[in-house]
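Take a look at this one chain, the form predicted alone, written out in structure tokens.
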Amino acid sequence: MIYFITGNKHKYIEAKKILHEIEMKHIPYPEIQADSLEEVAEFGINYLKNKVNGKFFLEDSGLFINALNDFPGVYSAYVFKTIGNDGILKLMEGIDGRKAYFKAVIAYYDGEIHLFKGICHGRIAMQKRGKGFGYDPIFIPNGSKKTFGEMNKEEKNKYSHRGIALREFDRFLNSQ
């Protein structure tokens, strides 16, 4: 059994569709403000490695909007809590270039740290569409007309940054 350290049930449900032998464990840990998701994830692993009995992983992700100099990026969770999707759409008013990407970093600890990354390129919608969590209702992945918020979990996992990172992680686990 591998523990997924998260308090986010939605992330756990997404991960469970790809990694069947996992169990959600909620252990709060500090998220540092850093220049990269990799630094945030590695800090989390180092903080938790003596607090979790067994193998575990965590995931950090962010939305990077080209026209906003990759904002909100590593600050995505804080920005979402502060201004939400409406605030992002307000910042994007009058901006034609709507390219963006989601990036996920999974950090796995089995006595050493392993990182797995996934990137999903797309664009910011003109308005919120669908449900989902976080920025899902405003992000349209390349190759789709739907936002993540309009997709079911299986469809979203085909495109999503988290799905890409989880499949890379799954390949690693199956090669062990």
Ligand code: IMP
Contents of the next structure:
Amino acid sequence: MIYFITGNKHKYIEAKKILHEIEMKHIPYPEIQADSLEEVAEFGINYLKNKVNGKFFLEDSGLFINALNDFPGVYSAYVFKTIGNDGILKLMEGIDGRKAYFKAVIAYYDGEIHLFKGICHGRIAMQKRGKGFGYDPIFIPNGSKKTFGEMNKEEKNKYSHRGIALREFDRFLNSQ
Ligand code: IMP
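Okay, that's the form predicted alone, but what's the structure of the form predicted in complex with this ligand?
Next comes the full complex, this chain leading.
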């Protein structure tokens, strides 16, 4: 059994569809303001490694919008809490290029740190569509017409940054 340290039920359900032998554990840890998701994830592992009994992983992700010079990027959680999807759509008004990507970094600790990454390219929708969590209603992955918010978890996993990182993590675990 491996613990997924997160307070985000959606992320846990997405992970459980790919990695079956996991359990959600909510232990708050500092999400430092750093230049990269990798640094945030590694800081989290170092903070948690003496507090969790057993193998565990955490995940840090962000939305990077081309026309906004990669904003919100590492500030994604704060920006979602403050201006939300409506705020992002407002910032995008009048901008033609709507390219964006999501990135996920999974950090796994089994005595040492292992990182698994996933990137999903796509674009920002003209308006919110569907449910999901976070920026799901405004992100359309390449290869689909639907936003993440209009997909079920299986379909989202096929395209998503998290699905890609989770499958790489799963391959690593299976090769152990
Ligand atoms: P964190 O990794 O939980 O810090 O996420 C950063 C921000 O990006 C939060 O506001 C999340 O809601 C958002 N986010 C992360 N992954 C996704 C996703 O798969 N869909 C939509 N929003 C996401």
